[in-house]
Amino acid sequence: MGLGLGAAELLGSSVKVRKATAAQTRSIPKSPIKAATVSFLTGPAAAPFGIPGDNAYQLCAEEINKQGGIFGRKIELKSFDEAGGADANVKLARKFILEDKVDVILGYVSSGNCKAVLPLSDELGGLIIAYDCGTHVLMEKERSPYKVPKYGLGFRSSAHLGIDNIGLVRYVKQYYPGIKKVAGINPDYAWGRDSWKVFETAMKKLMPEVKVVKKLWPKLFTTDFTAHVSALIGSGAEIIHSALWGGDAVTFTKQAIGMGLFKKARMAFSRGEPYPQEVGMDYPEGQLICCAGTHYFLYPPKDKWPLNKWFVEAYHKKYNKYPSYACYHAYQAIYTYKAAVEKAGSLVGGWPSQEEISKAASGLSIETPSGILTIGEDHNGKEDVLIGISKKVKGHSFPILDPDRMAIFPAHQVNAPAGIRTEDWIKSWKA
């Protein structure tokens, strides 16, 4: 099974090694391991993310599953719609733990689904990691500093919106140090409102000389954007900050590109990786697009990074599209609970329980297509950033990011310490 003959304690993050007795030495059932699936499959939000993610998830349980499972069990993998709004995906994740009795949930794109839903892990004893779920305040408390972990079997393998648009500032400092005038466009909730928050603070911190001229709040869904593009365009900003994502991203740009938007005033999308893929050649050239960690089906290079390489072939073999940044998000999830549980499994001399999974994956650190992902003590993962410019380049169907204008933005720079909300580190920073 791949068991050592050894057990351990898992104390924190230290683990003290010792000899296994029989009475310690566990079972490993025979049954396949129950994993729950969640993603948008219907609406604006399925084409873009939902369905890609989906999509990712099972192609690493195919992977799994071929390479002989975890510790010999396969996955069964079911997949849900999250569609339904936050009181159906409560119901939902109910369900899951209760009565179907799973032994993971994978999922949630929407920020206000997963703060629906993770609580739920502890309330009744089921181990979620979210696997996009953006918000920053998903895992973060009012006041800094405080305790960590918020949730003890509630997790998230991937970074919050807090590297998207701090690295998009530190982005702009770096290819646009003369800017003067920014305005910003971000759906009206929470996703919307609080990505520009991070983004307005971290601007007045590194660029206290740039002025806001315009702040836009349009309703989620919205299908006629005519209005607020006439109102960037005459607000004179030269960037324009973006969380829009879905099917507004792609409805935004199309009607920004019909009436002259890109000829006067470049985009700075906090999430903006899947939309050149989305909207093809006609997506202009020029614009800032963050990839919500350094998901990229070019980088890291194939011919550096072969996980990558792997990943992108078979993907795009399988569904012939390259994969977004949902899909390696999905990646993560799947292969930390991976992880988590043989690291787990292989100190307590058998399977372990799901707080024994929860104790293993606090502090892991794991190779993914994108590079290394860690998951803190705040149960967090912490990432790199990857912010560049759209490009038409020869022998791509849609513009790439420019090669001589990306940029990566180390863990330390775009993610807040565990303990400390993502403002007031940013307030901390000295000038």
The other form holds:
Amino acid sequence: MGLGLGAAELLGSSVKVRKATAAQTRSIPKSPIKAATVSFLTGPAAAPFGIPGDNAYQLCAEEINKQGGIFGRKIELKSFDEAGGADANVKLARKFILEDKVDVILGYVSSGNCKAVLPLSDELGGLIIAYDCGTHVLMEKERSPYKVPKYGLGFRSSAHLGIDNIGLVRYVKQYYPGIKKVAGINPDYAWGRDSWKVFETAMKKLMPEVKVVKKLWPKLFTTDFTAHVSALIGSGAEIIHSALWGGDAVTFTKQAIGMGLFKKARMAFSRGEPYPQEVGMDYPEGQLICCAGTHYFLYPPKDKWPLNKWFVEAYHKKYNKYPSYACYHAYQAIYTYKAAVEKAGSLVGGWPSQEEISKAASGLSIETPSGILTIGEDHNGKEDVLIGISKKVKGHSFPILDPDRMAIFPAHQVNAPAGIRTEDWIKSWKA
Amino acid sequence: MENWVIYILNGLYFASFLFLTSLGLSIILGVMGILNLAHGSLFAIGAFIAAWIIGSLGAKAPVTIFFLGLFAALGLSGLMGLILETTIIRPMYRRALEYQLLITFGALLLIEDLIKITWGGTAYYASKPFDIMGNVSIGDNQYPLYFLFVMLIGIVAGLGVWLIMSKTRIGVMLRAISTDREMAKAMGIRVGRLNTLAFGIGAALAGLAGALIVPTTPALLGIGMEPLILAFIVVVLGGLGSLKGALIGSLIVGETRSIGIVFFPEIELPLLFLIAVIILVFKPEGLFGR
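Let me have the form predicted together with its partner chain next, following on from the form predicted alone.
Now the full complex is given, and it begins with the chain already shown.
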């Protein structure tokens, strides 16, 4: 561990530029590091993920540059809009690698875009770090066990949807062991279907007595959830799983408040962390919220983890909002790159090649504002997961996670081992 | 039983939006013979205008600001309709259908970009009217009064359009154009001016529907796509250009969706197309088509 900047080092007043520690045998280019960041800057995913993620990239790059860059090279970020679909993103990524010759692509919120773009890393020889897309199949193969990594130069610097949904089931088992009925409302495409599949598989294994009473599949960007809310109320479910996101999550929550759903059931939002801040004080109490890792502006507590204090305060000062999990994911991507370059550069005595950076990144652990991130041999991030329950607390302008009912599930309980598919891993659990 | 009341109300609420959107589409199609793909963007303009006004002023201002948002959306969407008709739609009247589709699809993209330039790519929230109207109890369930308000607006707008079409001179002339364009022209009706008016009314109705939706959902780019697709189903199912068809089509689609989601959630969207296919097999011209 400790190859990335530690909290104290990052915050320290005396700034030291890291030097290649081995006898310098290779030159270090004078030009800035060219990094393309790709996020949704327009459309429904822009407000909750894309723009906050892009903001965090800017903040982190400024901080890294203030500290002297990477081996003295400043990072030059260029932001691009992810909206436009998989084909447009593939064309854009080709241009980044072949024409612009960027050092790294840091990007993508959409799982579909990640799946389309990541194969280009090996095909064209460009380093790509996927930062926020959640599908568990991105780095997994058809059958367990499989050979890792799937992509030599392709990474994901965060954990996948497995941790959210396994974490939710573990939380339900811990805090609501007596429940009998669950339901699901998930968007009708791969993200929603995969999230539910992992949740349901884990639920069957850990709480086999629980019955699934309703499964709803609204299409993406639905503006009217009244019929869904009525169906859920009628089902008698006690806990309702949902991977709804963005405007869909806000719309559903608002309409469900109006129709009294939260008086009869609890929601379990697999990536619900941004929405209390989006909805404000109207956001209902008592809802289960997963933070897509341990990404939360109040956790780890600022007195125990200064890096989170710095990140939250710097982000809030600049953008007048608390960082959402996408911001933490952006931090992870850019600092994973930095740590890998520094590790590889120290070993080779100069600026490392793409392949050397990739080798250094595999198995890397870095400190982040959320705790420790490990990049597995499968080139996928491994993280603990934080689940909590919404509560109105004096001094906050929106419900926060109840400090007394937060639960952290360690990485080994929620991430499948490298080379084993998530669903196969869950099925292998002993009841 | 209480649940069934809620299911029916949900269907009526959704049908109200569909009716307002498809009514405008149907007027434009019936009077002008233009298949307006930009109708969804006019819906979106209404949504953004209302969300911007309510969101900017609504937190401190009284609820009447909501009505200002509604009227502004109605007026500015109508104005946008007038501009569209006089600039890019008018040269298309004598052209084949594919030209209309191309030009109105181009208009759709242009308006989306205009929205992006004006309001940026982020979400606009304007839920205050929905929040402050409160709820009514129906047995063990609660139902937001705002949904009932939307139904009321749908009824008022429908009655208004019916009155204009059946009781006013302008309405008679619009119907005459819809029935036989050449004959209407020969009778001295100023078809060009009435085309502009019809397009403006249709656009204003789409804008009104967009404004009504934002208290329950954020205004986002692409917000007009779903209403556009569903309004097409309604118009085809009810009969091209028929106001009665728009009403009955909206009710069928609204109620089918509401009840379908409860009992056949796996085929939420295909169910609507299935119903449309069944009706079109037996009545290819739509329920009230000519």
